[in-house]
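Next up: a single chain in structure tokens, the form predicted on its own.
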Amino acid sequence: MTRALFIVDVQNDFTEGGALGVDGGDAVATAITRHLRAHAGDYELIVASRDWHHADHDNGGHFADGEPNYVDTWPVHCVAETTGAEYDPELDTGAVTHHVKKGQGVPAYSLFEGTTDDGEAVADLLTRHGVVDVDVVGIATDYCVRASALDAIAHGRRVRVLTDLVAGVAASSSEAALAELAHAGAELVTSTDR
């Protein structure tokens, strides 16, 4: 078994009611939990990432000083040890094998920019376990899911994006992100296309 599942940023600040909540975030958390209950055994690794930013710090310019532009600068979100940074309560993380924190003082979008709780880089983790194939789910399709999937491809992995288990900020940018991923070599499937 050489497949991993990446669960990208299914956090309170990215689901409904959060600082940067996306529509459908809670539903995606629930659907990922259902997928895990049925298919956790299909994966060598289940890696869940969280944005994990410093309080009282601009995090390398990631937090806006004034009005955010929603491209490079953002409202305060996913501050370490706050409710907003925790996983959405609809996501059951019991099957997660590795938790990854990204950001930690600098802008970070891809899961590959984080480290596990043991300090290991994600690329090294995949190599150590011989992972060749990666399924990607989570939030947001047009930002961190996109960046994580592109990085997985760049690291030589075969990538599937489970399109029914992602939620994006906007429909047009999410569609563009999925088209870009498909062009880069990702396979776009649903969780039932197994």
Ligand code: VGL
Contents of the next structure:
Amino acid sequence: MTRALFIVDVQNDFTEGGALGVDGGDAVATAITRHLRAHAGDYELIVASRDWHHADHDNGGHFADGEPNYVDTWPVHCVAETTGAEYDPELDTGAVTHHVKKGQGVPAYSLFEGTTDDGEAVADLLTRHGVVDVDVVGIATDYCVRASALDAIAHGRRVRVLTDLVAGVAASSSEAALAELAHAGAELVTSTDR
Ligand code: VGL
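I've shown you the form predicted on its own. Could you give me the structure of the form predicted together with the ligand?
Now the complete complex, all chains and molecules, led by this one.
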């Protein structure tokens, strides 16, 4: 079977100390690096995404005008070309085959809303490589991991979420997201039990 790994939004602004840092973000970055050292060879494609928002722009209402509600309005985060938008330094991106940017001027929770550096849509990339299976890891469980995994299912792929390699904004919405993903057909498995 031809398998891809999605590494969703492991960026400085989503790890501890970032504008929208989640608990456990740094640990997830380190653990993904460990997973890549052992298992990069299991994947035909390793696709890493970055939120890449416009500066001085509300990005389609994604950046709060006032207090964010942390559901669909957020503090300013992951502005293109800033440190906050870079990959967390604990993530070793050496094995990444495709870098995807998303959210230029719009909210974009799913990695499928982005394009590679060559301008290719992720769905086309997967089809071109005959990818059947997708493992999903990264941040945030309850937002971009959720949306990316649901889209992978919607695009007909078999999806596993590696549950020790994700971190969420809030515990209850992360739990709900994992339950929703399981119901939608994703397999929830740890990186060591897979
Ligand atoms: C994300 C909140 C706002 C994410 C992105 O990467 O999950 N969450 N923007």
